[in-house]
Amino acid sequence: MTSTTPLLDIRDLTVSFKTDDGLVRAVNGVDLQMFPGETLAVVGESGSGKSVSAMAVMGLLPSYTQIEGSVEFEGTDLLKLSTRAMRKLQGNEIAMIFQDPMTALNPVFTVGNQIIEGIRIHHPQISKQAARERTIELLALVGIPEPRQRVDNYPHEFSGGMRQRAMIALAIANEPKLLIADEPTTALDVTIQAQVLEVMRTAQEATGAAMMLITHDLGLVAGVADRVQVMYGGRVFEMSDTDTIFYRSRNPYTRGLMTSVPTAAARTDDRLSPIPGAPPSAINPPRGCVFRPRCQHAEDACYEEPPLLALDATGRHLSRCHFAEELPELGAQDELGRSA
């Protein structure tokens, strides 16, 4: 990181939805900072609030959503912007790679036309021919073969991996300062996942953008992220640099995520250690610590008071656990943090 001033500064973000069953609090008091050029991984199970937080940043939540807190981008609170002002930022200063490119891309327009439109909306002074040449360059950058011919293909003519590459090209077309990737490798096989992540790194280097990588898979971010933020039940549960999260985690939930994922280093007779139970209800969360019903370290205090997100002695490692400093040290670790 070359700057101490945050590019994105989220403070006490709360996102709620009214339903017939009650108020769903999908995000509950989240703080997050991102700096120019860095890669932050936001990790957690489905329902942890990862994608909803990103949608709040992008201004893509429905109008009936109740949003509190602040989301400052380069000092401007995005939650206070008008729809017109927000549209000037979407796809230009802040861009998103969506989870499913087949539904994110319009099936009745060619891939090239969709990228050209994205360029010319924000830069109307650019001619259609110049935008087309820029689009061909972008498709080549993300590894689309024969981009001059492929630019006129429709999304259904691309494979899953190629559609995801096209989504990356669309996202970086205007060289955004912040790139949000929401589960960008979902439903792709391991080989294609690695290729897509490499394309994202290349795109990030080409644009100098900061990148928020949203995923449920801690193993995916091991060699990609500078920092990792772990979310559970709409709250931040742990935050630090990647090495600290993987090798010196001080949170039972983070450790549970790591030990529940198979690794190439595991022996054939090794058994996975899944986290028992299910994520908490966003309408009626459990009393005390929301992870308490699934935590093997839970004690009386965990039933009474929700733990605070507290810094350790280094001042760089945040963990939400009453007994963060008392958890046993991690043993020798493989690449996903499981004891070898």
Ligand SMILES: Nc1ncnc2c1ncn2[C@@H]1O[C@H](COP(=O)(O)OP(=O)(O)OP(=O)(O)O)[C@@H](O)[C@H]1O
Contents of the next structure:
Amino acid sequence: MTSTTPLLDIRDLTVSFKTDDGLVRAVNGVDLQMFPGETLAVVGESGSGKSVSAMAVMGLLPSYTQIEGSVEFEGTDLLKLSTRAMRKLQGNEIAMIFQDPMTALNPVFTVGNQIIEGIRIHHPQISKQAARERTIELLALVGIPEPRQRVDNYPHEFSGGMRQRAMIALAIANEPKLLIADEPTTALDVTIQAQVLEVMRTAQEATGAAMMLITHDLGLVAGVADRVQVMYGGRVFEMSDTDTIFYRSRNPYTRGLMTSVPTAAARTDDRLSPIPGAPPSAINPPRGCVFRPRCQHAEDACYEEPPLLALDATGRHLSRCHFAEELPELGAQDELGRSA
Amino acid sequence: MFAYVVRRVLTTIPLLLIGTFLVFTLTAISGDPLARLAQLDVDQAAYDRLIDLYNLDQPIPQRYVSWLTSAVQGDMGPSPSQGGQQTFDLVLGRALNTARLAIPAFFIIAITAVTLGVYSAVKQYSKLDYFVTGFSFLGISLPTFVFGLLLQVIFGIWWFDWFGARPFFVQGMRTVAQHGWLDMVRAHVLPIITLWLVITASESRFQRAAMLEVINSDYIRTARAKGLPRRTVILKHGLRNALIPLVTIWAIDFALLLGGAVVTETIFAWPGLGRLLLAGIFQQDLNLTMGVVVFIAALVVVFNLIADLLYGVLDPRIRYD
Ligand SMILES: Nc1ncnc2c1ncn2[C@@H]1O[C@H](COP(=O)(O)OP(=O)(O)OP(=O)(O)O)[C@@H](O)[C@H]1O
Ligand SMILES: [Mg+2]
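Now show me the form predicted in complex with this ligand; what you just gave was the form predicted alone.
In what comes next, the whole complex appears, and the chain from above leads the way.
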């Protein structure tokens, strides 16, 4: 899977917003690759630039945003595309599922019509009737009971979980190659989270799409992701396959994230130990390593910005830390967050 | 839905009773209709007629009850200040004159307010947005009479000085039947522009605020993420939602317009309801005042009901049962 050419290849992406308080540098030199059919988890605390990166791929950032670098999708740089050309990809080749299903659907149109609209805008040759049939199939696929009746419901007649299922149906309606899910379960009840995650996997299998799963929750990642990319302060801090991240992480921030996840910690009877301090300001980040002020291992060297080091010959494990090689091995105690 | 309408109409009855009672009492205690007669040289019979007409020998609550008893039977009584014409006919006739301004003004206002509000919201902080915001500020802060008089000066005096003709009439109403199409239009233009400025200013601000809220909402982001063209996103997904809160504003504005714009009608000598109300108040003509007030109250009730029903049409989350 990793030997093929990437479906999505983000190089040195930098996104800044001009605000009254100063220049907000939300994403700072991020590289990210996704390969066809794989699931990549993008993990990091609030404000680490996950959503902004995703919105840059979707072409949904506000017009006053300054974007640098490149976002190649199947070899075309999306940042250079006209809005018109970009629209052909949005919802068609690349689709997105958002965090809050309660507000993501338009309240004045039926769920079915919103999905039908998404199909017909990219496939005008499909008749209304055919698009409707396809919508009903999609609703069935994502587990909406009685889809033939439910297709004519308005969003407010759906529960939160059902609305997120409908959003998934909308996202996969045109069989996209890339599916971006930005915290798709965060706003949902814990009991429904697992179901919705399962629906996303079904949807992904049905379409063969690659999925970028953005989340805070490392525990969620374990069962789902092939690879994990950890972000902090608008930068990539660590990237590797899921097992390596969980068992052989070479980054203090990733390790801190793992011990701060409630579900993961509970599983090992360990005490919850959140990372002390708060994420850095996007306007005035700390000098050197942005994680330095919160890092247990920080030393004088950390006043220099650490490079993203390749820890193996193939570059499948990257970590941004001066001491990536020297960190102590993770003990059994620290193997956290791995779900059964 | 029918049950809802009936329920709504029934619930307005106590409101109307309280409202008319208050207006009746305030009008009755604010002046003595007999005092006017004292200035004229009339005989005792004239006094008696007025005392009898308004039951002035009885306490105010009883007078109100007798007024109400006739009113609910459709008899609003004669209007002494208007030569004893029936109040009902007077109000109806003047209401038609007011409607000549109100109806076209309403539609022009609604269309321009929606357009300006949507444009300035979509292009927030652009030059156009600042222009629209400045325009509404002007329209809201400038008193109606200042703008109305300004128009009269421009078109009635300056234009005449420069070009030797007046493009529009600055006073009075003209009808097609009596004056022909051209004069009818020339008489309507300035009062309608006056109403337009004042009401468009506030409506476009509401529209802008509603639209701003909508275009920053998640479902607009979803619509864009679907790859819909900008037009569809803004007009279909955005405006459709942003019109919902505007319906109430429209209803209030339309009711106010139809109820007579006192200042505008006075400036342009327009024989409408607003001036009729003024006449009733200044001449202590209780029947006339009450007649206009009841008419305006009925307008407000009816248009609020229409707004609520329209809400249900525009917003599927609202059910009437
Ligand atoms: N439109 C914007 N204008 C100004 N700053 C912005 C804008 N959008 C995002 N930011 C800033 O960019 C930074 C990164 O935001 P982003 O939404 O990507 O974080 P995130 O990793 O998705 O966090 P969360 O987990 O809370 O969703 C934050 O500091 C945020 O305040
Ligand atoms: Mg986010």
